[in-house]
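The form predicted on its own is given below as one chain in structure tokens.
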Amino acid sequence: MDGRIDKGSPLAPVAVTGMGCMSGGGTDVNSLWQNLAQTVINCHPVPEYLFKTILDYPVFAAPANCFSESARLLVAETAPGFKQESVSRTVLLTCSAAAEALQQAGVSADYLRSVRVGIVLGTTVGCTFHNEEYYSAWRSGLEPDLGPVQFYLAGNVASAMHRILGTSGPSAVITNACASGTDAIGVARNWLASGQCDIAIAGGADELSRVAYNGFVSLMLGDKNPCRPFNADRKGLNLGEGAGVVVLERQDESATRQCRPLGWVRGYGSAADAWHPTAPHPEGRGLKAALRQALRDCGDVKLVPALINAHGTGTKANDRAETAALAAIFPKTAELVVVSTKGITGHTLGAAGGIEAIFTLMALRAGQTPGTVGCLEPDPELSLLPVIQTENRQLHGSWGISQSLAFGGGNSALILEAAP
């Protein structure tokens, strides 16, 4: 299941349902909106729920319990048996934004089981690096217990889904590292629309680990006070952590169901620069070839998108080689309402893409979006200017692009049309 599909034959409509999320900037979709429009910074040193760290790098975390209640009464519907210490943050996270997203597409868990449930979920680190004491005794000679391996095997985030809610049909991971949540929607677009499921839980998810978090320090790319994407005077990003899914349907069953969309997922691209293990080509090289591989997608390489929410760490790299790319592919640069999210939510890694894409729905829903919260200064080196935190804007049209840049080169963007 690799989600390609003819390109030759007319894609079928692939609507967004429902939307969820759990993360640092905000424990549901409504949260996270309303703390991007009124500046709410959560950006504090690392909680020692989390892990215990002397760095005083902060960082954006969820709650110490992520499961929320609609996620622990859709679980003891489908899984009665369940416990939360049995599953990883990573799971946690996910599971409280699916059952926000299920919740306001109208499906039940009846529903679920009865027709074929494609998951499809991006991530970097999922569980996999919390297991360092039972590594140092193994490579010590010692016959650690091999519970943390059991764990470690079961730590699939879309297996877990599916054995969690019951559900059968095809599932993956995706872990293209900070673009894995925009992939992940991408291929899950791509399976309903070649017919491969009949409805998708898509998007990302990703804890925040010990190891990523010094991994970042150690490669000099971290910030210690709140990150600015694109201001003059930006260090680097914060590590955030959450979840952000959408359910996907083709239009015909959503109709079935009087499922009015949220929106579409138009197009969706994916290309690499081919340069280097962690820093983005200078001149965007794959993102140009994500972002026309997306527009040939949707039909209309000429489109002009209302937004683009970009992935906008704040690191001094990642912002020159973004906004070039898009002066690139969009040469009326003053046409352009650009904007990163980042500041609100930290990046998110894995679960990044999926946290984007809903904040870009939600705007262009809206009508509007929030300045780029830390950007009061602009870089003036930067190929284009981003709309400042102190400015609200009003869109023009409802589509947007929602893009990722990743460690590898790896850049994906989605384009999305918000429904009337």
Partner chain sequence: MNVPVIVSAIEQLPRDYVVPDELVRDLRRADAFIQMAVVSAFAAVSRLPADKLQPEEVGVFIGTAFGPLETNFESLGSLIDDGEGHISPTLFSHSVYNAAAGYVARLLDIRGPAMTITNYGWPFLIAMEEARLAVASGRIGRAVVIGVETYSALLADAYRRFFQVETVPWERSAVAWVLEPAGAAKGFCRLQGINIKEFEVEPADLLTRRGETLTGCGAVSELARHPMAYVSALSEAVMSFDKLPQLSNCWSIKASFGLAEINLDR
Given for the second form:
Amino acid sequence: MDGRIDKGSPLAPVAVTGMGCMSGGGTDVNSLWQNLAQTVINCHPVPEYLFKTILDYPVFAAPANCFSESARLLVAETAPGFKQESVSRTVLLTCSAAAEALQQAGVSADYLRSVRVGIVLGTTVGCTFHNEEYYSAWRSGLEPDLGPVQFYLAGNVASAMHRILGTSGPSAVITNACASGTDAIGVARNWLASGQCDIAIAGGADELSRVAYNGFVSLMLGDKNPCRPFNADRKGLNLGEGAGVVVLERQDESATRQCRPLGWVRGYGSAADAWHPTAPHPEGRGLKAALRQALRDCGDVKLVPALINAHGTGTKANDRAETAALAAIFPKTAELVVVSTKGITGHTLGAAGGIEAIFTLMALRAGQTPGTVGCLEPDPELSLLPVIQTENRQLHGSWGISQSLAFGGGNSALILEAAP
Amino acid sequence: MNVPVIVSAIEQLPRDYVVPDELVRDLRRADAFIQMAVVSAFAAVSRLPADKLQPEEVGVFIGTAFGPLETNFESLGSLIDDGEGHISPTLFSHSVYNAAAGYVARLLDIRGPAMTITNYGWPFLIAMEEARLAVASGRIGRAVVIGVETYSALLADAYRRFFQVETVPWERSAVAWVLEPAGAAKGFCRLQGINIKEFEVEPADLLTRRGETLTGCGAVSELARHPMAYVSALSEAVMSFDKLPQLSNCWSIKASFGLAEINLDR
Amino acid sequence: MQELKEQIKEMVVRDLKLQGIEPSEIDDNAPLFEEGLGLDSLDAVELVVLVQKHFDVQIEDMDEGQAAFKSINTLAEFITASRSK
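Okay, that is the form predicted on its own; can I get the form predicted in complex with its partner chain now?
And the full complex, kicking off with our chain again.
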């Protein structure tokens, strides 16, 4: 990028060396990308293997068996005797995504055990206790078997991953609602840069739950048809489930291993709207602050990203606030390449930031992006024109942004660079 | 940039705390988890002298083991009682774990990072280290770090049955610390860094916190068996830091589930 | 109608946890949102669920909701009209 004023980020460069995904949008990174490129929309009524419901809001469900073959192989080595039923679906989704990412990074189980591994994962549903049977029985004065309580206590997804991988090092579960996955990658980047760990497994994971499903319906944020982010007649979001995980490593003289970067985390910013419990600030106040922070962090406040993977849930308020913030931050708004990939994954809550960081790097590496699935007639009232479904846009540059907005007014943004 | 970071204010929310008048209206929908987080943060920040910080230069970092679990169960109850499609949207949105951070940000006009960390071990310390890094790197000029637990009746009952005891040593509590760059403010002590290692344990150990100890100034003290004990003990230590003998600046917390080292300095 | 309005007012104060106001103090014509009672978008979706729960009347979307939630009077009229359908 010519003309860049590189003030030099104060932090050591952190490379992305592996990416993995298990979701309704694709059962690995390749199928996720192919489904986007070919507009394969896996949006269906809630399958019975998840939960029974009388509501007709479709979802993007991962397969009933979401524990991949590579996860099985990895776990057989790191945790012999591991039983799938001993952990939540959220943990299984994470295992699958992590196994794929570690494999791509070329990181062996032995190596992982020899270094300090930071595990930072975002989740929303994954940290709650939603065993309805136990709750109902307890509430009616019975003394149900304590299994579900033990399951809940063993279910912290980051600690569970340390346990399953046999690794040690810092861990954190980020519960920043729908921005959790993006923040988790940002936190892992900070940990690597400040020397808290040698390698990090970061991203997000969330299984579909009946409570969250009903919650979004009650909030009147759901669409009974496949979602249409940025579209003029958009009605709301579809929930999805999945995990998106990246392997991050320091890439300087302090690195413990020669790695092959797929790209780099160049900047991270996070900021609160300080506005409303569920609605975004109408002008995207917090998102603007998060973007400014990320731009300062990457050392180039004038950066024009080649691609922006927007949160783009398909709700009226989100899409309006988000595009308003982007238009305010980037003066050459007409040049911006903005897409939402929710039309392929649904809104995977805590996993969204992880999955979308992967989408961002995949597109930057390919030098092109498919358009926004579900957006055929963009809303003229939005502050910018996103790439529509029927378009395939060439990208000019290797730096992009993946951003998330959350309930509670949280906003976060990652600046990612693809390796040549 | 690596700015020294100090602890400039600490608020341990009293048991009989009162919600300040100016917050009552805004907290009408808030559960105890949110209310205690907000009131403790509000009190901690009120202890500071007037400043010229912009809202974007302040962040909030919350660490919790059990989060708004009671509201989580209330929304589950609402789903069961009211039926599908009729779960209370207020309950559901307030059961999301970052609801408290959102409230703190809104009511204290904090527009920097708002982060919630949920871990059974030492979530307050994880949040603290993230906050310290944010201040040390110059990204923000002040961090409000909150530890808060409100537990739940279901979990307390499980505790009684697990361990065949009559009383559960849990009491709702909240603590808020403020971190700032050393040059800009006066404080109790410097916070140099926090290192945490986790070990694999039986889930029940996370409930009992059997044998959790705080070591500092040459003394080892056993902590009460609840997930805010280390927060209170550390808060007490830091608040009387200048009166303590200067034996070692490294404080450590040990438990069956891990080891945490907190490096402080004058 | 008067009885219905009183029920609505009680529901609003109790279930939306309004502070410092009695049901009887609410003006039938005063706006419920913003400058009126100070309700917001989260109260609006809560009202949809509450109206369904207490009056067995379904509000399909927020366009319908916005018209119904202008005041106690409009909400009472909406409920009465929906029940007689």
